[in-house]
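Next up: a single chain in structure tokens, the form predicted alone.
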Amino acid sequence: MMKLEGALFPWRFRLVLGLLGVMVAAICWRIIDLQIVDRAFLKGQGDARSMRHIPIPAHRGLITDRNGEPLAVSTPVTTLWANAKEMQFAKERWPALAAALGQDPKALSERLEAQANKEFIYLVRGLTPEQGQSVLDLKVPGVYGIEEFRRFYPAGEVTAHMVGFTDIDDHGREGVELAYDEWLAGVPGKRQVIKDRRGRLIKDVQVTKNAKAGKPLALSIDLRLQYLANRELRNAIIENGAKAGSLVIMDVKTGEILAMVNQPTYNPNNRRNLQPAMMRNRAMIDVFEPGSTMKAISMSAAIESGRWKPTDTVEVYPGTLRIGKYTIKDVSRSEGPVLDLTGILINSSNVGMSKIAFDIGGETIFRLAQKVGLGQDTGLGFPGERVGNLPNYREWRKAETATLSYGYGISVTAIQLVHAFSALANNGRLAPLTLIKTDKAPQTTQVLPEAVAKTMQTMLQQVIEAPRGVFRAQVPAYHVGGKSGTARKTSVGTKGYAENSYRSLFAGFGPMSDPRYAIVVVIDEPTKAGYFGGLVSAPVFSKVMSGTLRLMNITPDNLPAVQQANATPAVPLKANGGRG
């Protein structure tokens, strides 16, 4: 019976036989192609499920200033993670780890159980290495750690708006670190490594991509004045019940800025009350009108022009001048009725410099304010730095050019201001404005004659030497000049001027032998002693030099006589009662 029914369908049992063999054959083939012809393909998958990349974290560069000393450091620290997924099996073992961890138990467990699907969370973030290995020693399973690097300042508050910091994956934020991002960040690297399923590493295979540090910093500041800078500005802010305060130093061969200080201020290694208008670096994003400080600029201008020599004389009694609705003041009562262009400066005159602007005109001093950089883009690429504002009239009306010629209607920060003052300062020559330390003379530009510098230097000495000169600016032991200023604050949503509300101003340079070294300091609303700039602001400018000529060993040019040896012996003096 079966060998009948095996020759009535023998096609269809044929056919069955040729199916299972096509099949065998095929998995055979397929076998021979997967081990020896496309071996790769099974590797790759296999490491696929195996293999893994972490990423090698790069060391960030350096900040230091000028004489090598740390600003900016990077320590390693350990980043702790988890994989909820895996912790699932072991909720026993989480009060423990809640312990190491400093954290409450409750909270860890409901946010492990909220995200119980989820193969990676940050448990916690910026450990130092003993710190983390505690934890990872307790074997808690799917708890794991990366290795990090965290920033830390050492000058903290001092250096605060100069350096800025880094956010907690180590990207600059604010000040250089952010400027120079790029530079100091480096690239990270590769290391090979095989996991199993979960994650868990069972073998470093190789580096294949080494982690490029990034690259060192120096600034221009040296750490010795920004001390200084910062202490003395944060006295006055105090003294004198003041809202804020900058302060800046720079030295004006070379166009370094030494420091920059601001108040308030903050801890950049502890921001957790940081309020936001703490990290304001108000030396570059606060404008503000110059006031009197700008005379110097005005009367540079003039002397420029040559229609105007420092003995020329001009009426400016009775302290007012009228310009069709408005009318122009001296704030205080002048020496006489005539006073020549020095004693305009002394007396800090609006009207007579108001007279002095109309013969020359604005447009005169507008050239001169831009050329020494006042409304101009610095070139420092700080981040959020303001220009301000110059403004430039088609037709130059008497009240344009006399608001400008003292300092309204025109808008700077400190670091344009004390750039403007590094021209005369270097008689004539502005040098490029820089952060960063630079060991060769940079390229300066001619921007006003040497005479007309070195005459402006003379008359700026006088400002602060003469009789009643600003003499809360003296320095011990050195000749400098300056000019002091005052300037009544814009009130906010509205036009016009608010009510007792001033800024302090004083700008200077020293020592006058050789002017190496220029300073602005700038008090935002002082409220106690008076707000006047000679009050306020210049026994701020004369403790600020006259420490920064002592760190700079430079040599003093206003040393009182010596005695000879047989001169007849000094009497002591009696107290008189005298101001000194």
Ligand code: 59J
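Positions refer to the first chain, counted from 1. Only the largest set of C-alpha atoms that superpose within 1.5 Å between the two forms is called the rigid core. Keep in mind it's a predicted model, so treat the numbers as computed, not measured. Compared with the form predicted in complex with the named molecule:
- The rigid-core alignment places the CA of residue 27 2 Å or more apart between the two forms.
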Given for the second form:
Amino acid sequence: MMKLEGALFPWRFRLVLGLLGVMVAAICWRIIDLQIVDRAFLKGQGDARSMRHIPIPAHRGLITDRNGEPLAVSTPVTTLWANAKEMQFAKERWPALAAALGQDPKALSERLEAQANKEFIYLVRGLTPEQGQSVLDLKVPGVYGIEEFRRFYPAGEVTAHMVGFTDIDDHGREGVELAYDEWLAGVPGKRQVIKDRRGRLIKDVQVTKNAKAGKPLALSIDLRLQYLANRELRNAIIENGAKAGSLVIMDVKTGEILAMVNQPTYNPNNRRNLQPAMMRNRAMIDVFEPGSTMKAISMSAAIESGRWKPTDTVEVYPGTLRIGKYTIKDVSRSEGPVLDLTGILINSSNVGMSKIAFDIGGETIFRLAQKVGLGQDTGLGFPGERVGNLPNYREWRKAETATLSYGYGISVTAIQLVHAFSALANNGRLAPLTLIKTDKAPQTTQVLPEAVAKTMQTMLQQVIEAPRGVFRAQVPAYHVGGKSGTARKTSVGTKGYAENSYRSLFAGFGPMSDPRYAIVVVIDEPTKAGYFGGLVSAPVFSKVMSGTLRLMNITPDNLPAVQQANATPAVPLKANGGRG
Ligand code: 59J
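Now that the form predicted alone has been shown, please provide the structure of the form predicted in complex with the named molecule.
The complete assembly is shown below, putting the previous chain first.
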């Protein structure tokens, strides 16, 4: 009879069975270990290799002008990126991709080869969502899209310096975009997704953090005035063959900047071929000597001192004044050997102003210049803004006292100059400057007695309206006041003044019945017809002030008698009772 071999070696059979049993037990233990004991740890490890947090872009706050006109808008765009590693598996699709992207096929494939081990490279940023989708529809392996926002500036070059711009990652780089970046920028959200080994998106798991949109910002700017200012400044720069210029319009009652433009400018929507000169917000970052516009401040100090009244006279003959080895000169010959205070302003007599400065002392002028903000921090915190320089009166010797009184040896920005004039316009009350729309009346500081400011208003009106005045600054149907200035530019490299490069200035305000707007015009190096502030900058002031008063619906205060019957005057006019 046959016997089973196993039966012959029962111990061997049991051994094999026993070993098998141990192995099964070991496997079971490992299963329990992996599935139950280590489960959480392993799942976490696995997820960490496939779960991804991807950012949800936050919408950046809208920037508008004071009337809600958009100045900086965030529009959705699609950015295409590639996992270059993954793309190596589909080289045959590269030419089609290059064609869809409008890129050179050779350049693209060279780039993809060179970066073959990179899992993230940008292909193209900021396409319109439609353009982006049409590329994604090709379904080229390794090509992905992300939604982003890109800034668009509807007013382009007209608001470029003021608004500034953001970089490609939507962070503020210049202007208000930079100064108010924290306010405007949102907080990006987070989305959890699962991606496979090659980084392909497999599943959208959840939004772990919602994107928080940035806050909107309404600027003090009035876009209509900004356009007007830009147009008139640009025309004047062209007509006069000038190098550059700035123009600022301020509401003297609220401290709001209503317009701020510079030439040359640039298109913030297309920043290729930008030259640094185009990008300068000159009204705040360029400093200059205010020249004779400073006489408005020095004269205010003289009247405030109580030692001088407008009808007092000073001998200006022969138009020069020696101080040690230094000679002060008047440029144009004055009406006579003696001028009253208004006459000193009208004839822009440096000699007359200097003599008054010696009488009242440098400190009196210094104190007022400081109070109206010349060479002082504006508190605006605008990127790159300059403070200028008002030397301490202790350093003023006799020659400096003279030259400072008519605007040399001090440096200011256009925005400081308009601020200083705003105090005269607003009856001696200085409102803090702001670039943001304000709703409530600001806290003003009385920097000059009201009576003194009113006296100055009358004198500065005479500067424009008197027979020998700066008639080019006149505004039809309104009374306005102001002061021109023509300053030789300091020549680069040397300590002295250039013989034939000038800065033409005009600073003024109106309407005189209730001054509301102050304007400063700076034209840098006019080279054509002439260079006097009264010739070059005054007409720009006239046009911009005229447009401003009309756009703002300000009632004319200087209509001829016949027309007055049909108008509602802001104040009683001479024809119907007089002003007092
Ligand atoms: C001027 C100066 C330079 C600096 C002089 C303008 C001085 C001076 C040393 C010569 C042209 C010129 C510290 S002129 O602004 O007086 O606006 O309509 O640049 O005087 O002492 O060939 N303005 N301008 N002065 N320097 N230093 C007048 C005047 C002014 C006018 C015209 C005629 C200067 C009425 C200027 C205007 O009021």
